[in-house]
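Read the single chain below, which is given as structure tokens and is the form predicted on its own.
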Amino acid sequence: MATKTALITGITGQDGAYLSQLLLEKGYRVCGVSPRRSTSDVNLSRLEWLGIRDDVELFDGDLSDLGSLIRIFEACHPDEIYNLGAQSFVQTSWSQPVLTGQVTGIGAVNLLEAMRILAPEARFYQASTSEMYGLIQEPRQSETTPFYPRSPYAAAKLYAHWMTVNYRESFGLHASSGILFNHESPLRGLEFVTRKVTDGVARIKLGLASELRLGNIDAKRDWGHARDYVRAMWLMLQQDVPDDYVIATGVTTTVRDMCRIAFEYAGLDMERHVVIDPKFYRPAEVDVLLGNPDKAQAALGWQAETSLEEMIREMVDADLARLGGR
């Protein structure tokens, strides 16, 4: 059997990372999209991290240029196509709703279109998210619930999503979208609330901060591990027949409590460290989210494996080593 080849937007960030390993450990070769504005600002430390650096290929491109999407398409011949690629911190979206929209929204259209073009036989997937849901209009949230998007970054995420239809619609393309629920892993960055608190707690662990100051932690979240969700990523370009799902746990924890599990585990009380600023308030808060994984796990045999306890635990250890190592 042929190597398959797997090319990879946002190759160097959280997902990209765990999904090179798993492609690497099925046998393929992948290729990843990696955005230069300099000599120096490549970020390779999670794939580092992982020790497969060396063992992925990576061409300079960006979303919000075709030209270089399709060269790179040329150079590598892509089976499967993942795109992760986007700005996808929320809160940065209001501040640059322009470079978001282009890079998170139309640099998806870009990517379809060079797969059009060029590899209409491919598969294709879009990493679609549970913030396209904002202020939920359902309990628990399904591939039928409607959207109702809450910033920038959803809207952009929510064009995106629904281009990937009309591209599987108009032109028979096999592309697929997930629509992932919050997700981390040690591998997160420091913005996204998870890491920060894990980090935070690591440094006052060590003696290296005193406090941690946080937005809204009575916000509640359906978390996962990263490691559990590319899997699901992976599973959807298998089928024949491609279709969007729901990948989540089933089960939503407030920020607050998620903050409980790592303190504790480090042997801190929370209520001596944590201080509400509401300068980390949303302008528009998504206050629940909450999936319903049901039909990944009918159609795709997929479920997450991984405990909201477990993925802290091994985040806070994660902080401490590198924070310990300094």
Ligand code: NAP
Contents of the next structure:
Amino acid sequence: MATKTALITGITGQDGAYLSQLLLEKGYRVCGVSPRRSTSDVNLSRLEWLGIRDDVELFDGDLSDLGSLIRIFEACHPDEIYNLGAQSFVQTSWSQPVLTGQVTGIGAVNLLEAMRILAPEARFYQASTSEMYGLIQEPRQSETTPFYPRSPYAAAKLYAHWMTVNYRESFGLHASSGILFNHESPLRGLEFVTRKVTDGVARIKLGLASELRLGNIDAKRDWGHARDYVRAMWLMLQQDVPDDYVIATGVTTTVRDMCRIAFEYAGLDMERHVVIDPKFYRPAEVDVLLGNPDKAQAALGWQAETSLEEMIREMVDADLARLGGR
Ligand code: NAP
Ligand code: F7E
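Could you give the coordinates for the form predicted together with this ligand, as opposed to the form predicted on its own above?
After this comes the whole thing, all chains and molecules, with the earlier chain placed first.
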């Protein structure tokens, strides 16, 4: 008999899959919101990769459809709600700004409304993001650093972030936001730069490709492992008092150096294969992000456990295995 029920939006994404695995290990009943897609076999691939496809309950629904969320609340009676669903690719947010606002911004409010009406005693996690710092106002970003979003995605997330704070303060909901810096894994979408690089390296190593086309490789990010970061989400909801926390490693690295780690691990020379393609430049770039996770360490006892090197090696190995090389 499960002790608690968790409801996860974005259960088919990278974080949703790892969080489901963690919660199942802890004995939770795990329910997920599953938006309609034409290819159900594709969006279940991460849950299948972790071997937990049949251990979670999926409910048809969409963050942009409040009625569907209400029906899901009535069916699964969640104790904990994790809002991970989003249009999460920054580049796409310039070509689909309205959809990004509706899903990533308003979608969070739809979920908060469903909770306020049907499950006010539940606990709520909002997937906020370091992208909200955008044009950084302090060299190390903490919970008190002012925000300056630089993309439609970041602006939508900032709205969702403040609405989470507002529902906490207005209605007394146990609603917390994790301001997570970039986190990656073998389950990362292929369009994001780490996975694009590790997949590209594997293809070059196996003779399936000869070049890798990238955009601004001078950008710097604070990269951690998704498996470590979903643990922080759960810890936030176990606290007596809801709050907001930065989750980061405290180390920043250029895309160029991250790329070099991947190529060198595969025994390849990155200079021979990387081609800069302005197609991947963004209308407005976030040049550098560096998180200060001191509050999470002190209050949650959380810290990142996986180094960038370890994570990139795991991702290259997974891509080589997927593509049939090892
Ligand atoms: P992801 O892999 O892109 O997953 C996004 C999830 O949202 C998928 O399950 C997707 O479903 C779902 N989704 C998309 N549109 C939806 C809609 N209209 N209704 C309901 N669900 C919808 O993202 P992630 O990397 O796991 O990130 C999880 C969350 O954390 C996201 O909110 C992201 O913005 C945020 N975040 C991520 C990072 C990071 O570095 N990974 C850092 C900070 C914050 P389909 O599979 O069907 O498309
Ligand atoms: O880009 C540069 C790019 O797309 C990282 C999302 O999970 O983390 C993610 O957003 C950097 C940028 O992640 C390519 O210009 C260079 O400076 O991997 P990314 P992101 O934009 O930081 C935050 C925390 C989120 O919340 C988001 O949901 O890498 N870059 N060349 C490239 N980026 C991509 N994608 N592709 C390139 O070819």
